[in-house]
Amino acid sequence: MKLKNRFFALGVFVTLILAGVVSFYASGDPDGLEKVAEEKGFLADATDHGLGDSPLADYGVSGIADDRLSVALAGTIGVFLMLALSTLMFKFLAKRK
């Protein structure tokens, strides 16, 4: 395997171990944006996105009842879709030269 694909599927697998297992781990206090909006009074103005109840929506998996599950799925399937989307673009802008 040569030296650029074995720092490739490196980075890969580091990613998914941070995406499924150390994400879980992160902070559930509110963000700065969020911690602001609460201090200054204007939080309860906040509606929800359109897409709040997408498959993905809050870091999770819709359907799924185990949060540990949950979060590991949603961070595993944002880091294949975003390599996969990626590697297009990349290949597409390749062709364009």
The other form holds:
Amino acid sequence: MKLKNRFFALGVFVTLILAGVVSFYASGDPDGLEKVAEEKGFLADATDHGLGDSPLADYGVSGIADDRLSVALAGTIGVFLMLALSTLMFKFLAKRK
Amino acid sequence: MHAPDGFINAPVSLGTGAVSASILAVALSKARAELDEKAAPMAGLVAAYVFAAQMLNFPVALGTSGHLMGGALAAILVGPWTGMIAVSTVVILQALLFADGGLTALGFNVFNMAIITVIAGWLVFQLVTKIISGRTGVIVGAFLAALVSVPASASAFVLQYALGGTGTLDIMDVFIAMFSVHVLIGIGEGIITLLTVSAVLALRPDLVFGARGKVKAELEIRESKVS
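With the form predicted alone already on screen, would you show the form predicted in complex with its partner chain?
Next comes the full complex, this chain leading.
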């Protein structure tokens, strides 16, 4: 394989491992903003997400009970969608010079 | 930093959203100058990588976590305008498909996580690489740019909260809490950014936008040694 393709193959591989495998071990603690909101007392101001029932909500695939599989699938779908959408968009932008 | 709906009132959410949309419109036209055939797939890869890395919350303090925002990283790898669009795409996809970050909050979430991080990160990177030359400058610059970008993002949120927060709180109190925890998250952002930029620099220095004209010189010297 050419060097260029090898780099992209490696990049996609690392990205998929991060989203599909490592993501299961991510900290479940509230993030900085959520923690501050909780401590200062404005967390309760948050309203439900309008698309909270969507099939990939909260990085899980609805209907899949196994947590590890659920987050792995959601992450993998996200990576491929992100790759496809943004590469198309950037190729289009690069062409329109 | 993905704010849900309800923290910031409608006027400030919509106003900041309009500002974000205007800046992104400029970015879309400016990005063309940064993009060529080689850079387009790299920009797509960077967007996917930032999406993946944003899933990886790391612990920063007792019961608190943080994750990469990626604005500084994207700016250094593919250029500030392209990087801004890449991270915005991530934040938009997260809100629409993964219910991460509110819908009315989307405009200011893009502003805080994709626009401010790129602007702050790119300015710091430019400054550091002017002071420290070559590969060292790029690596130190990557760490410091990422470190600064996170509290900058948190500060932007506090400003929006001061203008349109639905609660009545002491703003200075919120600012100190937000700033301090995001300095800690910024250290994590700095480490991930440094490692990622170093890896790409080692494998494909020609793909690091921020290293153009800075690392090439070193490579030319090595080439002449061989011949």
